[in-house]
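One chain comes next, on its own, written as structure tokens: the form predicted alone.
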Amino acid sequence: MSSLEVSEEVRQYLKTPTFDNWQWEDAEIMVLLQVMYTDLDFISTFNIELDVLQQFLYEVYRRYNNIPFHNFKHCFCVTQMMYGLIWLIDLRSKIDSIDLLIMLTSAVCHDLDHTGYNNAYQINARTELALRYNDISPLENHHCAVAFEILEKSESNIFRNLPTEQYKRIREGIIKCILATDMTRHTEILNKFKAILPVFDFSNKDHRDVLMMIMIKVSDISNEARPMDVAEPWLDCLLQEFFNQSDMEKLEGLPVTPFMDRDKVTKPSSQTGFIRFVLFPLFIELANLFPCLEVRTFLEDLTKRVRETETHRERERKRERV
């Protein structure tokens, strides 16, 4: 399947937040990623050769590991959500194409060579990544470095035909976006966004930078905002990765991350807290800037999901008491 063979129906479906990634094989996903670059006019605007884009995406594919959650399919889901939001909120009419290119490419690269073990583990286990990056966002710094290793090769450098100044701007933007996915910075970035919302100005670079960080954060953790049959398998994948880490922490005598402990965590408990305290506030603030999000089903679906999850938890408690 080539990007030319993707039907108009699929192209339109690809722009929706309800897109079901589970229907597609990895080879097809590579084509759908090409479609995103094509339909946002990046190919012509930034003089990206199709064979270079294909090689870039192949190198990206190779550098995602076969782990339960932070794999190539997750990369696609985050990128697809970013792509869908760009169309949904009509971001093309509000910011430059170069910022859109930064956002989409950051989503593609944001978890490159993820190990399946989070920053807390890296730091506590004193891994090579933690030592290399002095305990400062070891994974996110690594994802950035791997992205630019790929882009250093001429055959996979989708930015190779751009002037130096444009490349510098893109590099700076991608680094900012990927580093923003470190969840230890969640409150800091969200508070920055809330502070500028009343006076938000799309012509202000600092404001755009914060918006881009919020956009990749929303895209990164948006699985729970998708339809239940799409979201549920992802939760299983995430918990498997969490449990693998807590098992390793116990084995190595390291502090066990509480929300990853298979002896303490249940699916409902992990869902409710995450939706209520992390995802919900992010979507609410984004919807404050783009009211069209509120008339959609995002916030309604999240509210419904929390209620359903809490009802399920209550049933579990009653069974335990019996």
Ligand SMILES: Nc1nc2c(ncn2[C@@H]2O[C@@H]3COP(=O)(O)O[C@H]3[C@H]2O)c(=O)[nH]1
The other form holds:
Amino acid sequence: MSSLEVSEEVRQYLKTPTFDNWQWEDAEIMVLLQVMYTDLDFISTFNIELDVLQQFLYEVYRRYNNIPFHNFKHCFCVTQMMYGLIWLIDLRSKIDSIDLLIMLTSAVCHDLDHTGYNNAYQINARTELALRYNDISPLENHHCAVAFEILEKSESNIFRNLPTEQYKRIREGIIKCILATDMTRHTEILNKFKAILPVFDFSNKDHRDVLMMIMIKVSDISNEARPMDVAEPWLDCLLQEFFNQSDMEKLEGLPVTPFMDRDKVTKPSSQTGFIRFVLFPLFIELANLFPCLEVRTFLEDLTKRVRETETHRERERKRERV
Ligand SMILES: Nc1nc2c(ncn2[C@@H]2O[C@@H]3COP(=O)(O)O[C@H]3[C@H]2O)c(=O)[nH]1
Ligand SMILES: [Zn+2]
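Return the form predicted together with this ligand of this protein as a structure block, the form predicted alone having already been given.
First the chain shown before, then all remaining chains and molecules of the complex.
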């Protein structure tokens, strides 16, 4: 399939947050990513050659690992949610294309070469990454460095036709966005966003920077905001990766991360707190800036999802008591 063969119907569907990733092979996903760059007019605006974009996407594909959750399909889902949100909130009318290019490319690159073991593991196990980055967001620093390794090669550098000043701005933006996906910075970033919300100004760079960080964070953890049949398999993938890590931690005598422990975690217990206290508050604040998110499915569906998981959790508790 080439991007020219993607029908108008699929192009429109790709712009919606209900898109089902499970229906597409990796080769097709690469084409869909290409469609996103085309339909946001990046190809013409930034003079990106098609073969360079294809090479870039292929290098990205190669550098995602075959692991249960943080794989190429996750990269696609995060990018597709970012793309869907951009259309839903009509961000094209509010900020420059260069910021949109930063946001989409950050999403594409945000988990490059993820090993399936989180920062806590990296630090406790004193891995090469923890040593290299002095325990400071080892994974996110690595994802970002791999992204710029790919962009260093002229044949996969989608920014190669841009003036140095623009390249610098894009590099600064991508680094900010990818480093913002470290969940240990969640409260810091959310509080920053809450503080500027009452006076939010799209022409203020600092404000836009925080918005871009919030958008990549929302996209990164948005599986549960998708239709149930899309979200469910993702939870299985996530728990599989979590359990692999906690098994390894037990084997190596390292501290076991409680929310990853197969002896302690169940699907409902894992989701209730996460949706209510992490995902929902993030969406609420974004909807404060873009009220269309409230009426358009997201918050309603999420509220339903919280209730469902809490009912499951309650049943589980009752069973535990008897
Ligand atoms: N419990 C739970 N955690 C999630 C879900 N989606 C994302 N996360 C967590 O949010 C984190 C975001 O950053 P990471 O990719 O490091 O790891 C991710 C998971 O730990 C989800 O649906 N449920
Ligand atoms: Zn991610």
